[in-house]
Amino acid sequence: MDLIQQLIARAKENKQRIVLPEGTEERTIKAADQLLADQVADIILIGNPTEIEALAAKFGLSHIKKATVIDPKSHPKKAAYAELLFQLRQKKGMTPEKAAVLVENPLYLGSLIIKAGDADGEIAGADNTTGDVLRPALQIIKTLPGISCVSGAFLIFLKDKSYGENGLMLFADCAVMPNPTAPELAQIAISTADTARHIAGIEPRIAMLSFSTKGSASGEQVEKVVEATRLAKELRPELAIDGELQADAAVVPSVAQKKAPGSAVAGKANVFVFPNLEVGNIGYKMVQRFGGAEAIGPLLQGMAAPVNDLSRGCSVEDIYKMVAICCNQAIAVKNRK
């Protein structure tokens, strides 16, 4: 059984309530129907019930009737959610009038449903930008204790099984933080370690990447990675983490022996933490396109409850997989409490 099938099986055993704010988007509603058919999750669709019913009939979706459908314009908890938003944001200038308007925005409503304890996670982004998905989540759900930055990790399934964990690697941050500071980079490493353990089911060996290995180059960019490595080790001394490492030193044993002898990570890393978003985003896409790797994500890390952002070019299968992953993230969050 591969990792995705394991995640689906785990989700079925401990069903979570996942809200899909883009309930009238074609790929989303098709994925929802299949998830309900397979009993992977309890699905909450946000959208006009008449429109959802019409789309279900148009696409021949027979399981949508099992979903909880919430009309953002009119539902029993609308006033309660608007009051919750006002209470959460009044110190930031929120008024009851603004809250009454924003509560009809499906992305704000999705986050409020989670904050109120009526859902366990959210998937959106098939029809919205990353900024639009993250803004209400950060304002309402917020981050985990001790974490101030949200980051995005990809599960990378390589054709060459000699790399990573039998071909599986995690890359971060490839989606959110443009130029993290050293403390933020340390948090990204810690968050990705948790994702490796709780979602990928592997013990992380984390390489803090740079264009330098163990002082082979110098400068502000290298110093940031060195400091981030120190901070991450200080925060989580049990982690196998090393840096700064060049990518080849991180995964090729013969290179590691020359450049970083004695390292517990070099030559066998299964987690790459990139120094900035530019490098991370380019890196995962090159591995995906040139190396024929499968990239699943981004899995947003650091949130108090899971909210995941889809690519607007995603497929029905992508949404299905991300919901299964979101369920597992929700289970992990509950297990921490």
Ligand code: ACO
The other form holds:
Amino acid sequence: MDLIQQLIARAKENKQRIVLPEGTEERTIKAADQLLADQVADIILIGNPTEIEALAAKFGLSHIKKATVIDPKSHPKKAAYAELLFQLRQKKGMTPEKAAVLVENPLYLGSLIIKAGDADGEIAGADNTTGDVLRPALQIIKTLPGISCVSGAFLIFLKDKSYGENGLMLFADCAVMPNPTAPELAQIAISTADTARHIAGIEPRIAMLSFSTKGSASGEQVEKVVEATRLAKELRPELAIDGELQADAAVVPSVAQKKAPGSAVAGKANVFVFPNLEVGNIGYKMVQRFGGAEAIGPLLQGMAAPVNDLSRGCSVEDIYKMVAICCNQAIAVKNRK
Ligand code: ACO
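With the form predicted alone done, generate the form predicted together with acetyl coenzyme *A in the same format.
Below: every chain and molecule of the assembly, starting with the one above.
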């Protein structure tokens, strides 16, 4: 069974409640129907019930009736969620009036449903930008204890199985933090290690990437990666983590032998931590497009409950897989408690 099939099977065994705020978006509603048919998750669709019913009829979706549909304009808990938003954000200038408006925004409502304990995770972004999906989640759901920095990892399935873990690698951060500081980069490494263990099911060997290997170059950017490596090791001494490493030294044994002899990671890394978002985002897209790798994500990590962002070019299948992954993230969060 491949990794995604395993994640789907695990989701079915321990069903989670997943909110889909873009409940009237065509690919989302089709994915929801299939997820309900396969009993992967309990689905909460946000949207106008009449519109959802009409779309289900138009596309012949017979399982949507098993979803919980929440009309953002009128539902029994609307006032309670607005009050929750006001309480959570009043120090940031939230007023009851603003909360009453924002609670009708499906992306805010999705995060509030999770914060109130009425759902376990959320997937959105088929119709909305990354920033619009993330902002309410960051403001309302917040981070896990000990983590202040949410980041985004990709599962990268390479054609060449000699790299990573039989061709599987994790890349981070490719989605959230434009320019992390050294302490933030250390947190990204730790969150990605947890994603590697709990979602990919592999023991991480983490390369902190740079244009320098073990002092071959110097400067501010190199120092940031060296410091992040030191901090990550201090925080989680049990992790196999090394840096600063160039990408070839991280995955090619012969280069590793020359540039970083004796490293427990160099030449066999299965996790790449990029120094900033520009490199991470461009890097994963190049591996995907030029290398023909399959890239699944971003899996947002470090949030107190999982919220994942879709690409606006996503397919029904992408949404289905992301819901299965989100269920596994929700299970991992609950297991921490
Ligand atoms: N981790 C934890 N909390 C965060 C993070 C983070 N990474 N970033 C922001 N926050 C919190 C802030 O502390 C703040 O909380 P507060 O209001 O309670 O004080 C809240 O979120 C809002 O912070 P802002 O800085 O005002 O957030 P802003 O809306 O400006 O930006 C965002 C946050 C949207 C994540 C921004 O960093 C961003 O746009 N990142 C890039 C996303 C992107 O475009 N990625 C590339 C595309 S994705 C892809 O290709 C796969």
